[in-house]
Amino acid sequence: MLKKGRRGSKLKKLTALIITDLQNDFMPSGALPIKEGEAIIPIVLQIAPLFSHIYTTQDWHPNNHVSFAINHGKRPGEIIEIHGKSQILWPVHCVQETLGADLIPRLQRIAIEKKIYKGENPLIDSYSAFFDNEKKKSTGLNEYLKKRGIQKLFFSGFATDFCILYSIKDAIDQGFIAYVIRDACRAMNKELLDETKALVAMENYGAVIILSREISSYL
């Protein structure tokens, strides 16, 4: 029978932290700016220390991508139908090999052992951090956690309403314990109440939704 610290680093070693879309282009000078996104950094670096894994995700779009309004003609914020859906276009933002794509530089402090990209395909947008937006493509972040025995995955990052919600769905669907730090998430919040919709709806579907301050609880 394992001891007490034993048991504990072991099952510690089951848990990750994915932490989504920390990106230039999202804070305040970024191209596609996300209110308060600044103020979770402070609060990924502190709980970093407490995880075996992290992992991080980046969008990585190509010039010609689907979402961007400016290849429609059009104006961030505008919808459009693609492939028979409903297509949310942003402002071109986290394009491939910029430095609006990269990491913030605050996360060269963590050790990442992983970095997943999304969104590559110029046909098809991709918010989660494990398929596009219409399950044709993996990221090959699930595949990764099975072979590793990962089972617990605490979400931290952009946004709450989007890629949060869109990962937090598929992780479950998966057969992963999800978690949502939400201190340690902003929301883009195009529309009024739409954090505490995702919220709401990240819950409902299974997610367990906590705090910073309570991640050692759920080791």
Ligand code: VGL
Given for the second form:
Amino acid sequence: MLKKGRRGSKLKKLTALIITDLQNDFMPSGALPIKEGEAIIPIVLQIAPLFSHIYTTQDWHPNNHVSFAINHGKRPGEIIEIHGKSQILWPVHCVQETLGADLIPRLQRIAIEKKIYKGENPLIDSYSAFFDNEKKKSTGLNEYLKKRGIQKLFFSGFATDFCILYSIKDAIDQGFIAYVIRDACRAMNKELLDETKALVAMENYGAVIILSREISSYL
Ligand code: VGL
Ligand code: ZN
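Could the form predicted together with the ligand be given as well, to go with the form predicted alone?
Up next: the whole complex, starting with the chain shown before.
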């Protein structure tokens, strides 16, 4: 009985794949390229059929966004303080309604149930799929998932050391079981060990770090 249930579709419905920020601007030719970013595309396409619920996030900034170095007369990589929190400054990226902010074209092949947009407030940056960095506004993802009884979240996409890290913490804080599909993610790695540090931090926070080939044993 139990075995049957495990294989059946009922439990599978309680799981979801979240693909974060798989957008043109984070690709090698984009405004804020992530090293080896293109390497995760075939992996994401390969694992997508394992899930009956797939959600994407998109970084979706206005031109006057606080995270853009140029808006402070500074250079990308510099760090400033905003509302008592340190803010890394980025090149202009993922501006609303631009090609760079679009999901990569190959994601059109998969059935995305809902697209989540983040980083729209010009005054606050927003790495997590759930909340802005000051936890002032929800993207609606938590409420949406809770309504549908989804309990397990598998994360893929960019960037392991920003969006994924922040999303995992919020997911766990909100009671989800959270998995990081390590080979389906890539990091900014501003500093050499940022990816490793993020993975350790997520594991310590309660996330399960897995590889794409192991997914079926966790569904
Ligand atoms: C992100 C850098 C700039 C992210 C967003 O969500 O990972 N990283 N904007
Ligand atoms: Zn951004």
